[in-house]
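Only one chain is included here, represented as structure tokens and corresponding to the form predicted alone.
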Amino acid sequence: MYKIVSRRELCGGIWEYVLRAPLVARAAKPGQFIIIRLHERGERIPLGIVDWDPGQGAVTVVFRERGKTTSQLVREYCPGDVILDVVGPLGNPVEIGRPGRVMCVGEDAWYANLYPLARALWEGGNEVICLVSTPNGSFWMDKFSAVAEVNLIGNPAAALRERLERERPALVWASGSPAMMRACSEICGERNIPIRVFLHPIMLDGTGICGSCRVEVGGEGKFVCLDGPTFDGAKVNWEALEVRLSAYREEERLALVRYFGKETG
């Protein structure tokens, strides 16, 4: 079992949890994730590893309270409590390299995924520019500002388009909703600028067996848990991803109704 070290609400329903998971903390790299299960009858959900401390044996996750499991985590699990399973690190680490100038575009809780990437890029001698959309309040600005030029923006796609009119980065990274990442990918495609995106489809086992996280990239089937979670945004079949993400929407709604005992807004 894995102990909750600390937790805090960062802003407007976005939470940061620090979990004691020594083996994960020692092996984690930028771009990877964990799968957690709260209790024996709980569902398995993926969460990006957004920071880690091998010395303390701890990993940090950031998420928006949205579904039944994240609601239960926020309402029932506090520092000192334990959760049943933490599996990871999973997924392929990001290849950092020396691309030069890199632009990172993020929104909402998803922009936390960009922090370990931005830090590694900065440590590797690259110039990092972050465009961050925070409609419900910003967080981690001190952490980001230590490794990148940070710009708070409104619409991510519009801000990216405006910035690309003035400068051309070697690479763009995007982490946000599928609609946001699709729009950013199209903007980069118009300018022949490579873009990488963080995909977050439905996922169960994290080992490629269940097939729940299958996506189409470059006309080929890929598993996000094994082949991702980052992909070439220009090659993602965004329509197919949207369909897959909506497959269990009614079941997700009913799970929330059962948990809260009423419809939620």
Given for the second form:
Amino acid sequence: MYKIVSRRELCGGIWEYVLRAPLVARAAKPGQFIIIRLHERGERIPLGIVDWDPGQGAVTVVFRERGKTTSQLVREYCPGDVILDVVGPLGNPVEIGRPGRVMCVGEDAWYANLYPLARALWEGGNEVICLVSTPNGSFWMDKFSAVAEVNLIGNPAAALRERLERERPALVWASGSPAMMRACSEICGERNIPIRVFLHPIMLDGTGICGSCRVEVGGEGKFVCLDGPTFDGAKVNWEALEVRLSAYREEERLALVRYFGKETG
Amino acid sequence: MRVPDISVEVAGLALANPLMPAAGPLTSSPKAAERIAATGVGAIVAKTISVAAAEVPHPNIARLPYGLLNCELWSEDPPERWFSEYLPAFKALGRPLIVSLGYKPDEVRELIPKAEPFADAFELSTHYVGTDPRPLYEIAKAAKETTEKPVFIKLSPHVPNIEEFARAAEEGGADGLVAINSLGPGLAIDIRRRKPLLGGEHGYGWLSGPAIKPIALRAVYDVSRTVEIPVIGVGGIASAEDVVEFFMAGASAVQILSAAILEGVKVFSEILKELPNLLSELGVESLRDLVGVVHG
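Hand over the structure of the form predicted in complex with the partner chain; the form predicted alone is what we had up.
Let us now look at the entire complex, which starts with that chain.
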């Protein structure tokens, strides 16, 4: 059982939850994620670990209220409540290194994934520029600006294209929808700039047993949970990823209808 | 022709160039300020310090098609941290440092002595948006009784007669003015959520960026024709052309914030690179020669 320490709505529909999970907080590294399950009959969903405090034994996740599980979390789980399972840290930590100038592009709740990365890059002596966007406002501008230059952009791909006209980073990171990461990967590909992306497919166990998170990278089958969650954006088969992500769209819709007792937007 | 001179002098402060970040998130911490200093700006203006840390609503800044809407307040860090840790680090950046303080006479009397060892000048903000200019006189007077360093007063664009407010600040002893603060309150609505875009009680925000540039230019024009003290122009500046426009309207230096958040802090170094070329093209030897040329 894992207690919810605090929560707040960062901007319209995007939530920050701080969970008490001391072992995860002690071991977490940039790029890693947890899988949570709210209750005995709950779905398992992966969430990036976007901040952590080993002293307080706390880990932070940021997500948009979208499907049944995130809706239930926001509507029924408040500080002091407990969620059944928190498993992690899962996935491979990002190898930070000394790439030099790094541009991080992010959209919506996914841009929180860039924060621990930007912090580690900055601590490693790299220059970090973060281009972030949501359809409604912004969040963590203060946290980001402590470790990176942060720009509040409109369309991520358009902004990346425009920035790459003016300066050339050694590496680009993207965290957003598959369509956004695909567009950014194509833009970097045209300019021969390496790009890394955060993938977030459907996941169940997070240990490579179930195979739900299989993606094709460089023509090879990879498990996002074991081999990822970050990959070379130029090598990802985006079409295959989008097909997999939409495999249960009808079931996801029905789960929401059942939860709310009616059709929702 | 020689390379045009872009150095300026404002209220006794000699600056290598006219650019500075406006008080706000660009200079909310030493790390953030270090990135701005690295672009080559002529001076640093720190984020506004008040007697207690601000509690800021969320979200507090949103991009709109024509600028930024924000309900940021003053610094979220406590003043003690600014005086013991941040301001010494800001000072070490080696640029003229303008410390921004708010918001009432008693508060600036309390804050100025603590910031004095680090500041080359002070910029004072007031929350005041009424019709009586007297509070500007009072805060300028309180500051000048406390420090001998230059004191700038930041003007809001909302007042019925901005010249009277400028004059009140000048009579109170202000050494310069900063025009303008962001415009508002305004409102933007998230139509899918049927709520204001920004947090806070009513979701109000203050507008900055390209949308307010003509209003800022007009304010600089009006104010600089009225008072003897210099004016620092701020509001929607994003290019070397914009800088020249503000100088022609009467500014002696300029501040930039929104463009750096919307387009990147590189905007400072890009303007610094472009400005001498533009002045050459205009046949101008020194930026100072342009101050108020449209006053006629």
